[in-house]
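Encoded as structure tokens, the following chain is the form predicted on its own, with no partner shown.
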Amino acid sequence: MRGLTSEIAARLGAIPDARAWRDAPLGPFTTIGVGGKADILLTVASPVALAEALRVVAYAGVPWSILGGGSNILVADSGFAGVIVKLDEAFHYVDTPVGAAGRSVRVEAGGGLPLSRLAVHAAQAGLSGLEFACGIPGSVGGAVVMNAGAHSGSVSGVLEAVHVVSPAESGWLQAEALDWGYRRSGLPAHLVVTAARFRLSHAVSAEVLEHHRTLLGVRRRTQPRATRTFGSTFQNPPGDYAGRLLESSGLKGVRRGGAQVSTVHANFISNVGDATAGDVLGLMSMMRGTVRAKHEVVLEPEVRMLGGSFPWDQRARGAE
């Protein structure tokens, strides 16, 4: 792959509404701020450019992945041997009908728009349904893929349809056609979310904004602030909370290199200034192993890995 980088970068860069960078550091594009470089970082400004870029990499057999807001993403220290695709600011839009009648309103948002910004826009427009999202990091597209949620709400509860692009086709999928579950939508990995339509309800703007302030206050009291983190590290197991299991295992404040289990919430890992992906992976492996030994519960990551795999996956393969 690396020998083909120049040719592929030139082909991708020649696509209208696309820009390609070689050897692009990925850490700055993630919320935890660690990881190596991508062979190529490609930004696209239209669904047409995205489809053409996906056809180029598919034809060349080059590994690729989409990168949204960079939360819940851990990039390997060795980087990503392939193409990382990002939707640029052309996908940071919200389309809300003005003066729409009826009990509900359809709101369309670009896949690259930060989810929290969409929640604020809805509140200011006097629309309810996205309050749960007011403090969730990441993009609209990423939130759809992982069925992001908090405070008893989730994307699947308000999503009407999603626009996706692949190397072969593009179009709208109805939300009920997806295989929803806890932190998953069932969308195939080759589909990129470029837009989403939400069904929201009319409300008093001041009341929705007050709800935002309440939920954000809870986050400020219970989650780390002023530190780089990718959000929740592990999924909540059925009938329990990962944070409770990790805290009861005595893991708050434990550190590996530049990565530390938050002293505020044990299901958060903080980059305390100089962490590497190796530090984070080592800490995650220790956290997972400790909870398994103390509680006989196997925690599964909420974090997605780019350019590598989790240590326990490697051990499992070695045992085969």
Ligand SMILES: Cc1cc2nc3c(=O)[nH]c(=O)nc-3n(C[C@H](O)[C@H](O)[C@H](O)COP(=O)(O)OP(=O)(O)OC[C@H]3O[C@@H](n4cnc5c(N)ncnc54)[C@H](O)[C@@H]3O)c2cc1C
Given for the second form:
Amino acid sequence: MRGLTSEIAARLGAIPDARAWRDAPLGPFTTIGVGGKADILLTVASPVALAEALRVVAYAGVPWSILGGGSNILVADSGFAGVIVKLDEAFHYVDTPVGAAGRSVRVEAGGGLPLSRLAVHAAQAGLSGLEFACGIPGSVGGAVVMNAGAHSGSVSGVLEAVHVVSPAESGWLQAEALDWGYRRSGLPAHLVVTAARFRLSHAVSAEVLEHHRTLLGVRRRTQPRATRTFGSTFQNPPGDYAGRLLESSGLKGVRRGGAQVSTVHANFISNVGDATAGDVLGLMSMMRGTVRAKHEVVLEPEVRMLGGSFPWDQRARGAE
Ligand SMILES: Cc1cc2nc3c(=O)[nH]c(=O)nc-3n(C[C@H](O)[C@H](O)[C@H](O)COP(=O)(O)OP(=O)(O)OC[C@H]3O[C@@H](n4cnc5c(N)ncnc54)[C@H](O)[C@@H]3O)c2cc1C
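Alternative state: the form predicted together with the named molecule, after the form predicted on its own:
Okay, now the whole complex, with that chain kicking things off.
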């Protein structure tokens, strides 16, 4: 595999607007900051370079995945045996065509742009619709894939279309063609979101910014601050809140190695030391098992794993 990796790295690095690094640590590219290395980390600066790189990788039969802001990702301690793709700053653009007064406005943003920057840009431009996104970390592409949301709003409510690139094709997909759900877009894993178009409405900029301040205040009061975390660990089960179930199970503050259930919000795990992915997974298993025993509710992860699988999925496979 090592020979194959260096050959692929050389071919990827030769693509104009692409850069390849071998044995790249992935933890620093995630908000929780744990996990091993990728065989190759590839950054691309144009959709054309991305398409070419994906063709090289697909032709070689090497596993690949895309990393956005890394704010909803847990990287396995063993890392990722394959190619991790990241969109570089060329995908950090936002473009606001002027709409007719009283009508909705279409805003196009690059897939790598931080979602919160897009929300602030819209607010400053006097556009409403993305207020829910003002405190959500991560990129526009990751937000589309996760159908990120908060305060009763979500990406699917304002998204018009996404531009996607795959090894085989590229083009715009209408949002209504996707299978949206809670923290789900239904977008197939082999499609990379390189841009998204949102439909926003005219509003008074000062009022939208004031709404941001209110929502950010709620976040500051209810979520841990200045901590390394990937946000909500588990999805809310139908009709309930994962945080409520975890807190009433007495889990706040419980620790495994360097990973701790936040003392502020029981559905957040903090990396309080040099946590490993093993620490985080051990803690997640314990949280899930405790809630199952106390409330007879099975929590499903909101965080996604890169380069590994959750222990309960491994056990289920072992039982097959
Ligand atoms: C402190 C904190 C608070 C949070 N609060 C919220 C919240 O209120 N609401 C909420 O919904 N989430 C929240 N999150 C979770 C996270 O911010 C969102 O899920 C976010 O949308 C993930 O975006 P990302 O770019 O970081 O994606 P990543 O974590 O990098 O990736 C997530 C998934 O999307 C895929 N992906 C990423 N970019 C692309 C792309 N361009 N094309 C195709 N696939 C891609 C990845 O392969 C992966 O499967 C929070 C996280 C933190 C750390």
